[in-house]
Structures are given as structure tokens and as C-alpha cells.
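Shown next as C-alpha cells: one chain only, the form predicted alone.
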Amino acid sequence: MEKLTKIHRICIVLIIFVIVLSLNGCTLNNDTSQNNEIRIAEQYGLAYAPLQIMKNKEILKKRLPQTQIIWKQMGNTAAIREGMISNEVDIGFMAIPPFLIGWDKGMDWKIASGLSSMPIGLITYKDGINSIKDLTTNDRIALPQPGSIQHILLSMASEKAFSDSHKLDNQLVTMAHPDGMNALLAKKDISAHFTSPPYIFKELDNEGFHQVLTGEEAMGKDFTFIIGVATKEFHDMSSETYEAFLDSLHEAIDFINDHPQEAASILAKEYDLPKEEVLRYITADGTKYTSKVKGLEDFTDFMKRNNYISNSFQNLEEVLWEDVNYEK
């Protein structure tokens, strides 16, 4: 009987050992702080130039040599949002208004960093259009998508000009920036294009093309154009990868600001443009590559007031990850 009791005790100890080992194994398997993959989504234009620098100089790869870095270029924020919902994108780059729309609809994401401020504006080839009040119901306006920063800025200007922020909504045509530029240059299907660098500069280089409205005029102040947004799952479960990405992003931003000539050489190849042309673009008035986030509350207040979103945040912790360089 005593011998049998000893056997039972040994069995119990072995069972406990196996259970503990299994639990530890589960913990290790679920710990993604050393994640072996990071998926980053960007869009078109020089506003995303630090990401091109990060790729070309392998800044992130040097920090995460064992991690597979997957870059995805998407036509608009809707595609990025869908990618993040389906767990195919960890970090996406977009403007503040689309971020707020996603957040309002329950997207579990927050702003990780600013990326750039840019001279964005509404361009036309029509002599008779010198303000948005000159647009007729037959004039079509190309921009990336409803709810994009271009759309919200146009709505801000419409509120000032017509006391109706939705005045021009029925005249919008959804086009990626390259397609919008080609349509405007061809003077086909659209009368105006609300765009950003390099497309805004290339359009204005053509005789007779002129700017009807600037983003700063619409907003009434300067603001961050592009931000980086991270999902809660990626932020919480891949903390070391997240921090490595942020450090790499800040290094890439500093590189453009500290070495514009070398940055222009790299970006010229990435965008298939002459180096001097790229240098002119990235050093133009109003172009800033910075991690600072500015204009968040202005966009939120306007969008809530005009029913583009239903909710507004009560404190910054609801929409910003820790240590974001924020300016009211």
C-alpha cells in the first residue's frame, strides 16, 4: 500500500510538471515581443519619403535582422483600413481624418507618430476657376476618396464659402493621385485635382494650371499631413518590434532633414524623377518631415460638428500611443 502511494505521488508530480511545461510553452508561443514579421502600408507621394529612405538604407532591417519586413503600397486609406481589420497590416500611414473615421467606427488603433507636413491644394487648368465659388455643378474634383484629408479640407473651405460643408460632395471623383494628375493634365473627366507632392508641383509646372485653394487656407493653420497608425494588437504584442520601427522612422526623418542632397539622390531613383527636381520638392516651402502630430483636435472638432464622425475623444490617451510628439 505504501509502495502504491509513492507511485501515485510520483505520477502526480509528473502530471504537474507536464502541465507547467505546457503552460510555459503556450506563453512562449504567444509572446510576440520578438515578432518575426512586420507589415507596413503606405500610399503614393513624397509625403511618404522617410519610408523610402528606411527601405533603401535598410534602417529597420539593421535593427531587426531576423524579422521579415513586408512593405505594401495601397491606393487609399480604405484599403489600408481593410488590411488592418483583416490582420494583414500592422502599421499604416495616412492622414488624420481617415484615422479619425476608423477610430470612430471602432478600429482598435492609435497614432504612433507624425511623418510629414506638405503643401497640398486644389489645382485646375480652367481660367474661370479662381476660387471654389467658381466651380459649377458640372465640374468634377478628383481626390483619393471621400473622408480623405483632401475631402475634409475641401469641406472646411465649403463651410466657409457656402455655410455648407457638404456643398461639393456630389462632385467628387475618387482617384489615386497618379491617376488624378494624368486626368487633369489630359483635361479629361475632371476640372480640378486636390493633391500633394510631387503631383501638385508637376501639375503647376504646366502653363495655365493654377492653384485654387491651399490646405492651409482651408484649415486656417498648418497641420500634420501624414501620420503613422499602429493597431493595438501589434503595439501590445510586438513591443520590441514596435519600438524598433519608431526608432528607425525617426532616424529616416532625421536623415532627410540633415542630408537633403543624399536623400534626393535616393528618392530620385525611387520616384523615377531627376535628383534636382526631387531636391526642390523636399525642400519646398511648407514641406516638413517631422514626427510631430499637429491639428488633431481641429480636425476632430470640425468632423464631429459636420457629422463625418459621431464621437470625439475625451483625452489624448484614447488616440495616441505613448511618447507621441504632439502639438495642439
Given for the second form:
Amino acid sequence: MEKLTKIHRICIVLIIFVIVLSLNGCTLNNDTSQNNEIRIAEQYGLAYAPLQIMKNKEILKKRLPQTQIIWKQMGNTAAIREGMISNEVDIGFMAIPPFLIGWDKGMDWKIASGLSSMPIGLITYKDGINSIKDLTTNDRIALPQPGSIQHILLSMASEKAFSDSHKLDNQLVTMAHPDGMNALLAKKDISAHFTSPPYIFKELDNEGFHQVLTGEEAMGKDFTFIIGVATKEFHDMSSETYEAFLDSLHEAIDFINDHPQEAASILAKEYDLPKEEVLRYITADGTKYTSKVKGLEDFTDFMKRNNYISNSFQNLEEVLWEDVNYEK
Amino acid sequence: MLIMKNKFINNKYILRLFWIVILGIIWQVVALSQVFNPTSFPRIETILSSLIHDVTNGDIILQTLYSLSLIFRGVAAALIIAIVLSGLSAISQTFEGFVETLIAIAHPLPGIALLPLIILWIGIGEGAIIFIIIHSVLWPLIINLLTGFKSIPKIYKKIGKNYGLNTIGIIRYILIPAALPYFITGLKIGWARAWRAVISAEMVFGAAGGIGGLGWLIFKKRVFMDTPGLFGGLIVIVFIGILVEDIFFDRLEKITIRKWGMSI
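Could you present the same protein in the form predicted together with the partner chain, rather than the form predicted alone shown above?
Next comes the full complex, this chain leading.
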């Protein structure tokens, strides 16, 4: 030990000092899951309109004046899921397939409510493409990401068309909806885009752009597009906040359905679109804002059959919190 | 005993293996302690079995080879451009000013920041990925080559002339060997940059060229929440990185600059 030079000793003291200080910082940072906080993650698009109404009309704030409400807008479902694993998000909004993937991998979360059904589908500008059977191996398809509802619906359609759900998997290009729309409008690399409102409407407004496949055709029936998912920790530890959130969500959904005109003018500001356009979108055929959850079993069966997930639920309590409005 | 111990520590490969094992043990202890969610911090045997599964069904090998072929094409193109540009700069000072201006403009731009522009200009195919690789490799390579040429003392050339060498002889026996350490450093930086560029570009562009590369594989693992598989992909990247660093570049240095007495 006597061999330690003065510099060595200074270094050791410095290192210990830094470690102790940083550990101190860790304990401070970990203390984020207080009861008077709710962190909600959403994505961009008209499917999330009730959440914009909730924010704009301060529906949740009125019910929870003492609670700090944190809204996070995230670029894709994987980010929301990772946020919920690391306990940065309490309630996340996403489609059914990404929820099932997380549930299958052991995430402790369940569906709290439905949010919306939307007309989603595959759009192309190419005259020759009228069904997915017309897609050649050179045609590339833009969608948000593998494992997204768009990808699963495309796989469902390709199982029906080619008896091979993975047939188109290596022709996918991962793009957020706005980028995918621009790429399709450029008519260069992307032949088709699997998308949702408002992008699907905007694309179809262009001459020659047509729909190859609808979500309903792929699935064989209509289904819930976006659901709200809550972690077990949040559901159990902050049950009052959870209840208040659900009540607010349902109030916002009812508001859009009862007052579409007023809702459209609020949403026009939020989405930076003309009011008439928003009104047309939110009252379009196939657009439904409802707390009902529909199509869960069909997605589970398909994804299990094609190895996207390895477990399926035996009874609904495994995937739904209490009092969820469920339809088979 | 002391000599043996020194030998053990001096052997680079044994020392590297030793530290990898230590890091592995620390990883496993953290994973077993369950401080972190097992879905985000899997155990080593889970990672390895998922990696073995991916290797045996061949996916990961094909996709790695595809990524490597992209890197190879990108680096080869960057190499040619870099040699031409820095060679011309060595001859003409006006041209050197031009190249330095180009470096000043382009070098600070991250490839990912250029993506939207590249999509507009080149599209989203293989060409775009190769373009990003060239961009990330070219500038460090040119900078190193230019520094290499500049750092050659004039006296070297004079000695060459004294030995009766002509211009080609001076280039062949003096300029190239003298600039080679810089060139190899540039290649090393370029190689590391090319890996990063290809992985991030593949994550954005998806399955370019039919099967997609390692970046696409990792991205798919992420979106399907296959965390052990994701780590498997990272291990492949690290493994190839170590392989190239310890074997390819080491060999290259041994048969060139170390043999010629240019470095220790």
C-alpha cells in the first residue's frame, strides 16, 4: 500500500467522490412515480381526437385539480411500450397488435378502454394494382413499422391471397404516416402506403390514387383501431386517478359524438386543418369514436397462428381491466 | 511467477477475453438480481440461445453479409474518391482549398440529418444507404490522408533524391509508406463510422434489396419486443468490430508500418 503515490490517492478520492455524488442523484431521480401524477402517451392522427378534446376542454384537469397531467406525444408504438416498461408512462394509446406483442412478452398491462375505429387501408397510385395480388416483388410498401396494426392487417390479407402471411414482409419500408404520404405522392420508390386518417383521405383526394385494400376486408369485419392501455402499477396504485381518467375519456368521446360541429372547430386548431375538412373526416363512414373494444380475439388468433406471438389468453380478464365495453 | 503474470497481461487476446468474461459476469449478476425489468435486461443464456437460434436458421448470417457488402461497396467508393481528392490537393494548393471547404461544409453534417434530402434525391433503395456510408467515411479519410501527406518532412524527399529516386520512386518508397499510418487510422475511423451509418440507415429504410441487413433485423427485434434477439444483433456487431480491429487492421499494420519501423 505504501507504494501509492500522491496522485494515485487523489485519483481514488476523486473517483469515490464522483460515485457517491452520482448515486445520490439516482435516488432523487427514481422518485417519479408519485400518486399525484398521470403520464399519458399518444401518437399523431385523428384517431386520437378524443384526447385532444380532453386537453383542450381541460376535462381531466377539472376532475383531478391536484394532479399533474403530463401528455407525451410519441413517434411510434414501440417508444410508448418502452416508456411503459421503464415506468415513464402510465397510460398509452396504441392499436391492438402492439398491445398483444407486449402482453405476450410478459408486460404487466391490460386494456382500459377503446378509443376509436378508423377507415384504414392500403393506397396506391399505380393503375395496374387493384389487389395485393398485383404487387410485384419490386413494389415497396410503406407503413409505420413491422408489428403495427397496418402490418398485421396486410399480413392477414396476404394470408388470404397467397396462403403466406409473411409474403410481403421483406418489401416493407418503415415510415411515419406523414413521411409515407410524401413518399407515395412523390410516386418514386413507394408503390403503396398502408395508412389511416387524415393521411388516407388526403392521399385519396389525389387523382389516380385508389384504395387496394381496406382494414375491414383484411380482417373480415370491423374492429377497434386504437385502445388505451394502463400498466398494472398505475391501475393498482392510483386507482382513483385511473377512474377519473376513464370517466374523462368517455366524456370526451361522448362530446365528439354529440357535438361534432364544436368538436371539429376545436380539432381544426389542434391539427391545423380547415374546420370543414375535420368535420368531414370525423363524421366519415367507418370513423367511430367509442369506448368499445372489438376484434381482440381475431387479432390474437391470427397472430398466434402466424407466430407473431406465442401465447393467447384463456379468459378476458387476462387482457382487460374491469368494466371494459367489450364486443367479440 | 512474475514473468508468467506479465506474459498473461501482455497477451492482448487473453486480456481482452478476461475482461469480456468479467463484464459478462457483472451483466449476469445484474440480470439475476432483477433490479431491471427482465424484458429490458435479459439473462446471458437467454441472449445466447436467441442468438444461436438466429444463426442456425441462417437469417442473421445472410443479413450480416448483406450489411457487410453494403459497407464494402461504400468504403471502396469512398476510398477511391478520397485518394483522388487528396492526391490532387497534394499537387495543387487551389484544389486543396476547395477540398478543405468541402470538408468544412460536409464533415459536421450527420448522415441521419441528411436523410430527408437523400430520400428526395436518391430515393430509399440501396443507393441511398451506400451514399450515407460514403458520406460518413469519406471526410475522415480525406482529413487523415491530407495530414499524412503534409506531415512528411521535406528532408525525406531530399534523401530520396540523394539515393537517385525519380518521382515515381519517391511516391512509391517515401510518400506512401510515410503517409500510411495516417491512412490506416483514417480507414479505422471510416470503418467504425460505416458500421454506424449502415445500421442506422437500415433501421430507417427497412428491407432495402430484398432481405434487409442487420439494422433491419435489430429494428424488427425491437418492434416485436424480442429484447434477447436485439442483444443478439448487437453482439454480432461487436463481434465483427473486434474481429476487424484485432485481426484485419492488426495484420495490416504488422505487414506494413510496423515492419517498416513507422510505429511501435
